[in-house]
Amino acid sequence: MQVVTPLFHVLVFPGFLFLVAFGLFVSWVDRKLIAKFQNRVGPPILQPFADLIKLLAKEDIIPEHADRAMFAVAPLIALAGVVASIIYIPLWAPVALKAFSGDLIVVVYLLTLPAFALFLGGWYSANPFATIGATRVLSQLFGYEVPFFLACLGPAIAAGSWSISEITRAQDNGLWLISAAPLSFAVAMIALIGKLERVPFDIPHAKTEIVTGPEVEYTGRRLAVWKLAFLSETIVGAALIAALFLGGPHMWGLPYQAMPAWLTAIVGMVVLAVKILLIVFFLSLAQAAMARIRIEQMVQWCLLWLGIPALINMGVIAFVIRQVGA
């Protein structure tokens, strides 16, 4: 049992299988919002998953100049770091599974682990375009990790604790530290749409520009592999928020007392679940928000918003010139 409960963790719950098939359904809930905020029908709920069996079988491809051994490791690098880091955050009570003092610490560590591979697999893909990607990844790093780890200092200041347990036990009576910290909130969920390399952020990948950078070589199973690194972060990334600023599995005004066990983990599960959805409403709505737009709505928001102002600045014009010449 001492081998097999760890391995049940990392592998089945709350480890690598659970990230992916609870990744997915973000996914999918993802690409609906936004979706519907731009008018569109989106995919249906298992386009994700069959995205990815799609990927599964395609040919594993390695380019002939790359550095083949940090070429193949790279995906799985990422995706260690996101599978490490679930263990410490609380997902079904206060507490998180491995919990000890620091691990937030550890927790912002291991998310920039997928970065950092990110930047290796392109840097050592031999593909011009992989390594200017590689680099605007880098670069993008340094940017937004400074931000988010000042930003989670917030609620640990404020409990008085780096463990990310105590932080979420010390929300147990009801008050929220977002309410204490809400600059620090918002600075958090703006870099994560950094760390998850989202729109307006995206630009190591830049379709247009650089044809998906870091990730231009990589085909079948290691690019499934990136993809479901990048969507265990998102997971990850916003229950870490969820546990630092809006309690975690923790909702207040429920009888927590009166449940038995199985079903306070239930309700704990359930409780994250929807903020860490609610947090991912948000990140899409940044996203649709700052989205290429159709034609009808560029015409109609360029009549609406430019054309009455232009229309405006000739009245105002005509007024003055009336005015000069009497």
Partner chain sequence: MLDGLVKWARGKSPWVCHLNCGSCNGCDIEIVAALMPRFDLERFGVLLEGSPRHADVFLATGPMTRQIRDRVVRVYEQAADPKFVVAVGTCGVSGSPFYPGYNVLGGVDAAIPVDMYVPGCPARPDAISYGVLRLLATLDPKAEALVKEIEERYDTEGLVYTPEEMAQQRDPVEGARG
Contents of the next structure:
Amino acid sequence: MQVVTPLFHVLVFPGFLFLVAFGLFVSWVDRKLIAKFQNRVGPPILQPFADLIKLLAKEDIIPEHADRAMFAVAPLIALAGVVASIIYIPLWAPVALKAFSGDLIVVVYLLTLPAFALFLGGWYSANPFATIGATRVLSQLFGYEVPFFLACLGPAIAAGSWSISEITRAQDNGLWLISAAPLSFAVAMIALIGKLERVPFDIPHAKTEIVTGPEVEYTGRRLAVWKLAFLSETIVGAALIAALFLGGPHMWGLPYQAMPAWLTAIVGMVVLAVKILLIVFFLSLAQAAMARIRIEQMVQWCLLWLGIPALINMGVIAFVIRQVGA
Amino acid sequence: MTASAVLYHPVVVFTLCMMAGWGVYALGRALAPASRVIGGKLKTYACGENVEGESFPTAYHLYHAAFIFTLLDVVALVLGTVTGTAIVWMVAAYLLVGLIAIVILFKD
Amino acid sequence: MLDGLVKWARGKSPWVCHLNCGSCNGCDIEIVAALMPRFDLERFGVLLEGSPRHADVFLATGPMTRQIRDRVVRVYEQAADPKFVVAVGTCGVSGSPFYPGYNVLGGVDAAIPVDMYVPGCPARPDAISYGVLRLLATLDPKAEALVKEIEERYDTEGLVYTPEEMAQQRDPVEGARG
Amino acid sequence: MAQKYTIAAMAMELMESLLLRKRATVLYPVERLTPPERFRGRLRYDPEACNLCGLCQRDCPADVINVVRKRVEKEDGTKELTGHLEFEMDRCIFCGQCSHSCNSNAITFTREFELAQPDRELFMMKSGGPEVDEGECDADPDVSP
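Please give the corresponding structure for the form predicted in complex with the partner chain, as opposed to the form predicted on its own shown earlier.
Whole complex next, starting from this chain.
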């Protein structure tokens, strides 16, 4: 039992299988929303699932000049990095499956793994488009990574802990940390667009100029794993922001004391799912409203207009805490 | 150290997830038709051009962003691993370093 | 059962890649129009992919010119199986009216095998939809039902009316003179 | 003052499209757009009206039409012109020149556009004219009606 439960958590729920299934659903919501914004009908609900099965059932090709091992392993690194971080994010209760001091740092770094894997996969594809895309992935990382990190540290300082579970539990009194760190929240949302490489920051993929960037040479199941990694990253990124700023599974006005434990868990899960969908709604809105910008515009704009507000918010929080604490 | 403490360790979770991803590969291998290499199937895709044996140099001009990223990220990591009462002073120092870095970036 | 699932998925998710073999851009624009909100091919799961490595269906436009032939063959070879080709527009179908030219080899099928021919100059977006649906009908039973419905409702047989069909025509001046 | 097109204004417009506007999509197989008035779709050939003059063959820029004329001797000794038209419709560019050239309104274009076929052979059409026994007639391409 001691072995089976963690294995179940990692591989089935809330780990791999659940994340993939929920990710497929959310990617349908995303595509349907964009279709609605464009006044069209959009795909049917099973569309992402059909895409996945079709990609799995396609022939596998590894280009002759590509590095075989790197080409095969890069998508797995991205997927594993994303799925692993779900274990440390609170989902149905204010405490995650596993919490330790500093798991915020671990999760933020696990979430950078897809970008590095994308770089490696693109670079070792030995393809002109993939090479350009790979360098763009890293350049874009310079832009969004630091503001995202800073924005995540805002609520951490406010709650006085580097543990996501502690930060979420600090919001159980109903005072969500978005009230203490509104600038950090805005920065985190915009940096998340960059992290997920979505419009307007889809510079590394840029279908209209460098085909699809780093994944040009990927076909079949390897492309399917890339897609799974990206859509689970959407979920995990949104869940992380929800846990840090929006109280995770907590919702005002719900009588948590009166509920049995299992009902609390279900309600918490539903509340978190709604929060994730709201964040995805914002992502779709941004995708429908904006166009792609250039890479050096993106890096400079992000460091300036995301970095400085996040720093200011952090400074204000630290100062207030010092005043209150003294 | 209990079994659950070992199994929830980030490295172990990461390895398990890698194996799950490999399971997706295995499923795909079971579903997909056998690969037939015909003609230039394995050649590098370059819009149909033949780019046999060429290297693709990339001109890179964002070194200053890379420099500042490294600076800030290392400082953030140091900050993240420090706990206790020193935290506020660390934040102040961090803010200073970050602001200096951004000023360097945009001074021209 | 797995075979059925795979077949269903293939019929549900045709990612198209656009292949210009020397087209005037007319049919290319109509392909884009077919993906736009008015016709919205994403209802059938069609996504426009840039790379042939991701694509299942090539929408090939234009007469096959001598210059582009090797490139088209290479791009076609680089796509993963199973793959299909739809020749869009009269140029793609037969190379007409450019086929007597010294630089034109004929239609798209002069270089790569073609699974569906969509004539038109340029082909209407809904004509392209019909072509793609008809191609999918070979994979997915549901798409087959859709195509049957179209065939029952509208006249889709052949390109010239037979005398019997002429006799059945109630309104002989429905068509327009050129 | 010119209206400033900000991201916020765009987002408002998108929300409006989400909540208020009707879809722009025509659900193709269920609904269908009627092509415009002078759209040229499937070719319509009326062998009764055709007098086999061959102007369409002469004017066709894509060599689609081939007029096959035959002269058949009747029982009372007079000769009658008959024949049929062959269409290689895979070459047709729907320019409408044939229907424009036709004096007897035998060729018109309908507005049907569902023309896709899986095989090029299916575009070869042979239409019109009474069936003629090949052996009994002497083909004379220069005959005029």
